[in-house]
Each structure stands twice: as structure tokens, then as C-alpha cells.
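What follows is a single chain, given as C-alpha cells, in the form predicted alone.
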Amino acid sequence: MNVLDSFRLDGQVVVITGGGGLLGPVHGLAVAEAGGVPVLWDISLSAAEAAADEVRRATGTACEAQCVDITSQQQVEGALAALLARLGRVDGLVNNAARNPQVGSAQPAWSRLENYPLDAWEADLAVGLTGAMLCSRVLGEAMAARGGGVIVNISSDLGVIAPDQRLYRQPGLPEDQQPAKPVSYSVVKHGLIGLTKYLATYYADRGVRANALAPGGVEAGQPEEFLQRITSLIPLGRMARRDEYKAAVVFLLSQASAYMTGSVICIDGGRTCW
């Protein structure tokens, strides 16, 4: 197979979750661009349809929107069973959902490790750990009945090292009410990596790969003095734009990537190397 070709998934069905987030409309804009079809799964469907609708008119080309519930197992299995009616197949899917509060929108107060508050740690817990596992479950198992499919976890570079508590810190506030990265947000990106070291092992023999993507944070919208701080912990001296994982996200999914599986490829301007 020539080299370009083997990064074409023409015709092939991918959920992402999250559909209507940040990142799930330019992983869907991926997905097309490489012939494939997108089905972007959210919570909310008008999210969902935006981020379908703007694929459409980027490609000319399919993409599906569904409202879906990713922490319900009946949510997932009906969503499923709907795509697999309309189109009658799924080959790929990308774990992309996540509960992620913008820098400077968490109350310092309750952002720390002493004052997390339990129902945010299991909301995001939820989609971003519970949720994954069963879009991997249940789809993973209509992938491997059909020979065989891709998943595609997303992690972060926070997955990786543990957060930069300096990055968030606010000039002239006590000790104890400094912002924090929120504990649940590094637990969910580690714990992708291993669910997907764990996935990759558990379909192997029935041609299901699962690998990771550990990106960098992206720019949109952050406080400049927050920009400030982390570019200066950056090699390439910048945060991400939106679509500079689209590539890796393709060949995660395609078979340029055919034998690779349980593996993370951190893609983060060079941050983890220091």
C-alpha cells in the first residue's frame, strides 16, 4: 500500500465523544478530511449538530450528531444500535469527552486537593474515566464482531507529568486559596493511558487496537498572564492551535498506525521533555 494511502479511512464509521466540545468538531473535520464519516456523540445535541453542521460545510462531505449520555450504558447501547441502523458499521472510536473547567473560571477556594468538592470529583470521574470505559465496552465488542476496529483515547500531556500548580497561583492570595489544577482532571488522563494499555492487551486477538493521544494544552481564550507562564515552560514557545492533532488523530485511526497498539504519542511543543 502506498504511504498516503495507508492514511485514508474512506467509508469508515468513527464516534468521537464530545462532538460539540473544543477539540471533538477539528477530530471530526480529521475524520472527514480523510474520507471517513464522523459520528459526534455529545450530551447536548444542539453542541452536537453545530460541530456537524461546520464539518459538512468544511468537507461537503457525511457527518452524523447524536445526543448522547456516555456515563449510561443505555444511553451508549441505543446510540449504538441507531448509528448501526443508519449506517450499518463502526470502525473507529475516539474517547474525547472530559469535564474541564477554563483557567480562571474555578473558585480558588474549592479548586485545592483539601476543598475538592466530591460530587465534581465523581462527575468527572464519570464521563471522563466511566464514560470512556463503556463507549469502549460497547463499542469495542461491535468493532471485534466485525473483525476488528480502533480506539483512540484522548489524554493530555497532563496524563503524562503531574500539573504546574505555579501556573494557576494569583498574586496577593493566601496559601490556602490559591487555585489548583483539579486532582480529578490528572487521575482521568492517567487513567486513560491505562485504560488503554488494558483495552489493547484485553481485544489484541480479536483486532481491536486502542491507543493514546497525550496533547498539549490548546489556546482559546486563556488569561494572558496564564499564557505567559506556560509558554515559558514550552520548548516551541506555544500553546496548540485546534488543529494541529488532527494528523495524529488520522493515523491513530488509520492502518499507517496497523501495528501499533497500547502505546501513548505525546504531542506537546517538547513541555514533557524539561
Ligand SMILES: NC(=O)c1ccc[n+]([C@@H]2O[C@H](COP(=O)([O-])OP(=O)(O)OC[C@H]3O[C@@H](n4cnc5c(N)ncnc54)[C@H](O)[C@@H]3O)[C@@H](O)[C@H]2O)c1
Second form
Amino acid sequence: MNVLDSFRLDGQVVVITGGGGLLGPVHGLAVAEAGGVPVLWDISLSAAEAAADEVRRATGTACEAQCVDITSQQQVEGALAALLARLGRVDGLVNNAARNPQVGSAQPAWSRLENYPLDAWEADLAVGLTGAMLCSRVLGEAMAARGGGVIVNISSDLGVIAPDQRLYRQPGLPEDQQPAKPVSYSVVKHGLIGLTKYLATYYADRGVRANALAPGGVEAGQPEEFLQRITSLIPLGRMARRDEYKAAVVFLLSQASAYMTGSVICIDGGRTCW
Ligand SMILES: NC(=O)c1ccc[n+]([C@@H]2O[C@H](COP(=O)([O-])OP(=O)(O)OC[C@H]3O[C@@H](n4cnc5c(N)ncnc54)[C@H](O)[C@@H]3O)[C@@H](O)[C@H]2O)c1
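Alt. form predicted together with the named molecule, vs. the form predicted alone above:
Below is the whole assembly, all chains and molecules, this chain first.
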């Protein structure tokens, strides 16, 4: 097969969880531009619908939106049944949904390890890990039953390294009041890499591949001081643009990565090698 043809996703149906967020619509664009049919799942129907509109307008191709709480196996099964009734197949899953608690607030110390609320920890794990596991087993079985498919887990550079808590410091606050990147983010993002390896070996003989993408931070209007601090930790000297993960998502979803399973691709401007 011609190498560029091996990246095509013609006719393939790919579910993207968290499809209404910052990166979900761009993963959808990538799938549509490669000829596939993205299906955007989000707990917010309005966000998923706006994202699907964006993809349809940009590509002129089909893109669907569904309201799904991925922490509910019943909702995941129901959404898959509705999708199969309309589109007849599912070929790929991008586990992209997350809760991203904002660091820094009126009470910055809330995100510190010793203070992090147990209900926030449980909600973060429910979306980031339980949701990814539920979607993987429900869609994984459907894909295996059809002879194969692909799962892509969206981890993070913080799935490979620890957060540098100096990035989040606020001047003038005592040590015990300084904000911190929540512990749940590290655990979810490292956990997704563990889930990737589990799924890769579990499904290997049934044709379902699983890999992880570990993206670095995307520039999205962060304060100048934060930008200066984080870019000093990135060899390429800048945060990512929103569209810089599209090629990797298509590579991982397509035949171009046919001999790859259980692996992690870091695309982070070099941050994890420094
Ligand atoms: N943005 C970045 O800089 C960056 C960097 C590295 C990794 N990532 C990872 O990429 C992924 C996407 O990031 P993003 O910036 O687009 O996040 P985002 O917060 O903008 O989007 C996440 C989406 O998930 C949805 N969601 C939350 N709970 C859900 C549930 N129970 N069921 C279904 N949907 C639910 C939210 O409604 C939201 O639309 C995340 O996994 C994130 O950790 C992001």
C-alpha cells in the first residue's frame, strides 16, 4: 500500500469522548479529513453539537454528536447501540474525555495534595480512568466482534513525568498555601498508559490495537507569567498549537500504525527529554 494511502480512514466510524472540549473537535477534524466519520461523545450535548457543526462546516463531511456520560456503562452501551443502528459499525475509539480542575483560584491551596477534596479525586478518576475503561470494554468488544479496531488513549506529558509544581506558584503566598497540579491528574494520565498496555495485550489476538498519545500542553490563553515559566521547560520553546496532534491521531487510528500496539507517543516539544 502507498504510504499516504495507509493513513486513510475512509468510511471508518471513530468515537471521540470529550468531543466537545478544546481538543476533541480537532481530533474529529483529523478523522474527517482522513475520510472517516467522527462521532463526538460529551456529557454536554450543546458542546458536542457545536463541535460536530465545526467539523461538518470545515470538512463538508458527516460528523455526529451524542450526549453520553462515560462514567455510566448503561449510557455508553445505549450510545453505542444508537450509533450502530444509524452507522452500522464502529472502528475506533479515542479516549479523550477528562476533568481538568483549574489550578489557581480564590482559594489556591484547595488543589494541594493534603487538601484535595476526596469527591474531586473520585470524580477525576471516574471520568479519566473508569470512563476510559468502560468505553474501551464496550466498544472494544464491538470492534473485536467485527474483526478488529483501534483504541487511542489521550494521556499527557504528565502521564510520563511528574508535574513541576513551580509552574503554579503564586507570589507572596506561604508554602502551605501554594497551589499544586492535582494528584488525580498524574494518576489518571499514568493510569491511561497502564490501561493502554493492558488493552493492547488483552485484545491482541482479536485484532484490536491500543496505543497512547502523550501530548504536551496546548497554548490556550494562559497568563503570560505561566507561559514564560512553562516554555522555559520545553526545548522547542513554546506550547503546542491545538492542531499539532492531528497527524498523530490519524497515524494511530490508521493502518499506518498496523504493527504498533501497547506503545506511547510523546509529542511535547521535547519537554519529557529535558
Ligand atoms: N489541553 C491540553 O493542554 C492538554 C495537554 C495534554 C493532555 N491533554 C488531554 O487531552 C484531553 C482533552 O483535553 P482538553 O483540553 O480538550 O480538555 P477539555 O476539558 O477542554 O475537554 C474535556 C471534555 O470532556 C468532557 N467530559 C467531562 N466529563 C465527561 C463525562 N463524564 N462524559 C463525557 N464527557 C465528559 C467535558 O465536557 C469536556 O468537553 C484530556 O484527556 C486532557 O487531559 C490536554
